[in-house]
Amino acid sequence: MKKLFVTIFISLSFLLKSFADEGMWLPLLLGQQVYNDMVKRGLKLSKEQLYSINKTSIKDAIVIFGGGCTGEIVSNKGLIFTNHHCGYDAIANASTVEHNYLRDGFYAKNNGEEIPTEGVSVQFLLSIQDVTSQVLDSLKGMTGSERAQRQARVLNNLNAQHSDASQNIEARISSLFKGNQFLVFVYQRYNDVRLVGTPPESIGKFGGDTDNWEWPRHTGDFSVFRVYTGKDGKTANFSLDNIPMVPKWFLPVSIKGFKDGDYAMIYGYPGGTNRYETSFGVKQKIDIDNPTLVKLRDMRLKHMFEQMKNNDSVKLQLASSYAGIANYWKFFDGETKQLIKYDVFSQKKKSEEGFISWTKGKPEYEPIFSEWEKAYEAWRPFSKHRMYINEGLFGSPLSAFAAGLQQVEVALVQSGKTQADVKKAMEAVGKAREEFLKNENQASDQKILGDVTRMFYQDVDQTQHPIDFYRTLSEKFGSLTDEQTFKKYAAYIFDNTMIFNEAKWNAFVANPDANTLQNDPAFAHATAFLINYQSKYAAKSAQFNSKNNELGRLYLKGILEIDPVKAKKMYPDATFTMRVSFGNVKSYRPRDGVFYDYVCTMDGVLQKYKKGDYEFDLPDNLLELAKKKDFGQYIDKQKNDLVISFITTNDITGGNSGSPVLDANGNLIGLAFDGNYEALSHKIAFDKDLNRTICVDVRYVLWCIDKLGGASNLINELKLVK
């Protein structure tokens, strides 16, 4: 009995772990013990300087940038630093073949030269409030889909209560610990954001896909924006009369340098982790989800790159889409390898055994894992099909757009729908078509559609195929074992769809009817797969997700009950809400006989340089200044070189891109932009030894702005710490 108790205790300790450097902490709930740990590591600031609801604090300099990144205010005139890849869409949209800011870079020498960015906004966090009791009290006695539906209504009502559209104040409740805690985050959105500066892509994406998620890294991943307000200082839509924002707080910028072991702290908006994932979920990722996603994205990237590599206009057209697909293609490939390498499945299994032993005699918790196993067994045969819908069917831009025409079909055939409904649907898809055609590259998309159709036939269980689809395809275009069959099929669709034919499209708009739409080959193709999935398998997916969420909530509820004292030092999974993580600048040894220094320098940039190479070319003025070691005040005296990037032990994930890296006194020393390949299992399992955050050194950022860009006006805005 004693031995069994020890085994359970060890297993449960893994669940309640809090290793050094691990943790994405909510600043509102930064307990004294965690704060004390930060001070021990080197922090020189008070808790109130980190986060205060009544006074200004560092949190007031941190913004949600766009839809999925972090930025920071670095001057008293609303200047924002974020990553190059976070500003990529705005830079690409501002670029033309004649004024190609992606290729050549851009720096505004005065406010009048700054470029408006349509659709880009920033959000400042105003407050955080715990509403757990209000939510949970309204859900008593409910489980499953009934609970989920009621919860959604409750959250919507609370969000509305805390929002004020007239002031651009938005509230979003975040469900933490898988539905065991609820906090409402209140933000103010500012819509007038302008592009101020960007390095050439050869700097901002130096190393390309080859270096992505890798250390050493020599990428200048930064861009510069500014937020504007009305003359009254309040949020306002774009106007030439607007003025640069006067922020509540901005970050001083340190060019003092640092050494291995120095304190490092990161604020930001990590998008999502699943650290409390089960062994079932890990197995599902390793066996099916990740390999399927990687395979489909690999195919899409190949066809896009073929069209981009020798054509500047196509590169501009596809650049943003390509970058987004490529980023997580490599991530999920690496995640699978690291989950296997470190046997995360067995680690999860061991901790679950302890939990299962603890649940004996506890009716609320005892059935959890037996029910979970049944849920995964029931869903697993259909999970690849879902991946093919999301990453395959919708991976073809034409298929994705054609599937969206279902709203027109519904308006045309559903009883009760009026001419007004048809007109409204047609207007919506007309606007969507304009945007689709602007971004569509038919040459790559045609190959993607053909390959996806072939791969679905080969990889997805034939009992799940759309009825008669492949039989009809083979009768018209040839053998299903011949790749040419699918190329001919794709060519037929692209040659005959009205979506690309102005005359046919205009005729349909003038007289929309269901037969014309249903006979369109692109619409017929997309809806064959989509309706097949919606009618037979979407319900299975919804049932699995509902069960998975409900069991996950109960699992976390049990974990929090196991040891209430230790539970106070547990952090919730990332939910794209403000978090702070702390650690140190630190070198590491990824494997036997290999040592990685904590910084990369300009010397390494020059070693990687390949003239004319798609990923490793460099601007002439950078080469000239680098060879002369003309680094000015930005030189690192320890290295006698310009430091390009550095690594820390901080715990971050996607969404933290652009996050400020701060020293012990709250000064900006860099921008977080990536993680290292050896720890790509970090969404599920944090590795306390190998996890590293890759950051661009702010001195390289300033050197690029000042020495390469000649924008000393921007340097003069900053509060430099020397």
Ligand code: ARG
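Numbering follows the first chain given and starts at 1. Quantities reported herein were computed from a predicted structural model and do not represent experimental measurements. In this text, rigid core is short for the largest set of C-alphas that superpose within 1.5 Å between two forms. What changes on going to the form predicted in complex with this ligand:
- Shown in the overlay between these two forms, fitted on the rigid core, is a CA shift at residue 32 of 2 Å or greater.
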The other form holds:
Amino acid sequence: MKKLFVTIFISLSFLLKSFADEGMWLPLLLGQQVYNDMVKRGLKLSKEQLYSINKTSIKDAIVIFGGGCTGEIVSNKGLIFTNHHCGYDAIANASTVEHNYLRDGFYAKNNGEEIPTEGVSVQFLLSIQDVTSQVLDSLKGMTGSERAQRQARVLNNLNAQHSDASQNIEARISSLFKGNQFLVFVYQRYNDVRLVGTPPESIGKFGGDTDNWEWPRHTGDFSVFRVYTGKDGKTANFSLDNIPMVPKWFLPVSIKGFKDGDYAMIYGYPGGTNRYETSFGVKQKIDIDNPTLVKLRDMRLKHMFEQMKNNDSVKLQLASSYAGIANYWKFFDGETKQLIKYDVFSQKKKSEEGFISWTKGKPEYEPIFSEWEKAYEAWRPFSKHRMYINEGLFGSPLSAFAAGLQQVEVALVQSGKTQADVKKAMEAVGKAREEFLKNENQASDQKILGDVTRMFYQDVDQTQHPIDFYRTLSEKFGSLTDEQTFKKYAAYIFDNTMIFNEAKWNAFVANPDANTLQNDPAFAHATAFLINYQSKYAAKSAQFNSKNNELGRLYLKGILEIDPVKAKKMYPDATFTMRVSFGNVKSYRPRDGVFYDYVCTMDGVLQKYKKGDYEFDLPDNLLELAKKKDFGQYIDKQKNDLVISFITTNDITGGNSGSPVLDANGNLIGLAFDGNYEALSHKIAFDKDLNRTICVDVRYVLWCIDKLGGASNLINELKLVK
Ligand code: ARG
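The structure above corresponds to the form predicted on its own; please give the structure of the form predicted in complex with this ligand next.
Below is the whole assembly, all chains and molecules, this chain first.
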């Protein structure tokens, strides 16, 4: 009995404990929750300097960059630093085969040379407000889908109340602790963002996918942008009359250097974590979801790379999409390996047992885990199928576009729809088609479509196949055990669809009819899979998600109740809202007998260099200056070398890319750009010994801009701390 009590006690405190460096803290609660710990670790700033609603503070220099990254303002003229991989799409879009900035790099020598971007915006956080009681009061007594629907409506209304479209002010309520806390984050968006500088890809993505998610690392993962405002200083769409923004705050840049153990703090927008994922969820990920995604991405990447590797224009066309697919291909593969290695399943089981004992006699909580188990059991047989839809069917750009033509079919065949509806749908798909064709590489896509069709046949439970689909396919194209059959099938689709044929497409646009659409082989292909899924499995998926959300909310509600004092010190999972994490620059031992230093230097860049290699080539001017050790004021005196990158113990995740790494005084020392391989399970379980954030040293950034790029104009804009 006593022993049981001890285990329960240990597991419960495990549930609530937050380790030294773990935590993505809400800026508005920093003062209450962790400020004292931050000071103990070395912080030299006041609470007000970190975050204040009345005065300007560091938070005013931090932006959401584009759709999923972080950036920081580094001058009083709106200059922004972010990662190269965050600017990647904009850089590729600004490039042509003749002016290939992705390959060769680019630095504007004056404002006039800066390149407008299409669709890149930045958002500043204006305020954060707690609306938990307002939201929860309106949901009292509700559960399941009724609650979810009501919640969506309540949040929409509150968002509308706090937004003002005329000033580009946008509110987005974030549901924290799985629906137990609600905060309104209000942002101001700026749409005129211009490309100011980028290193060549051989620096900005040095090491490529081989080195991605790994330390030691020698990547110069930075790019430079500028945000513009109207002449009145207010948010404005692009115009040549606009002026560089005068920001509320900007970060000084320290070139003083640092040592192993020094304080480090990161502000930014971590996208998502699930630290309270259940053992069921871990198992599902390891057994089904991750391996399926990895297998499909493996295949897609292989076909894309084949077309990109020797063709500059295809490379520019596919580069950004390839990078995104590859990034999370390696992530999910690594995540599975680390979840298994650390036996996260058993860790979860253990803490869940503690929770379950606590729920005894509490009717609201007692059934949670048995219901959860049932929900997973019911969903498990279909989860691979869903992955095949998301990563397979939609992994072929043609299939994904063709699936979107469903809206035209609906407008054509559904009763009550008018000519005007058809026209509207046709306009929408017309625009989408232009976008699709711009990015489409038929050679790789055709191979992907063929392989997805074959792999679906082999991998997904036969009883879930679209009825008659494979029988018809084999009648027309041959044996289903022969790879050629699927190649022929894909070739047939690509040769005959109207989507690639201007004359046929224009005829359809002039006179859209359901018959032509339904007989189009690309449309028929996409909808065979999609309708099968939508009609039989989508509801099961929705049911599972709704149950999973509901139980997650209750689980977290329970956890917050177990020890209310400790609950006040908890941080919520990442939700792409502003967070601060603190820790130290720190070396580590990844495995027995191996020591990883806290920095990488230019010496290591030269060691990895492989002339002409796709991932490890280097520009001539870098080689020349590096061999002469011409590092100017950016040299690290301790190492007598240029420091390229460093690692810290900070708790971050995807979305934090581009985030400023600050020293104890709030000066910029680097940009976070990656996590290490040993901690790829970090979305689900933070490892206090092995977790590291990989950062590019700002001194390397400045050396590239100054010495390689000759853009002293940009260096002169900064406030250097020497
Ligand atoms: N793993 C990095 C992140 O998700 C992105 C690195 C981009 N570099 C690359 N080789 N794909 O933040």
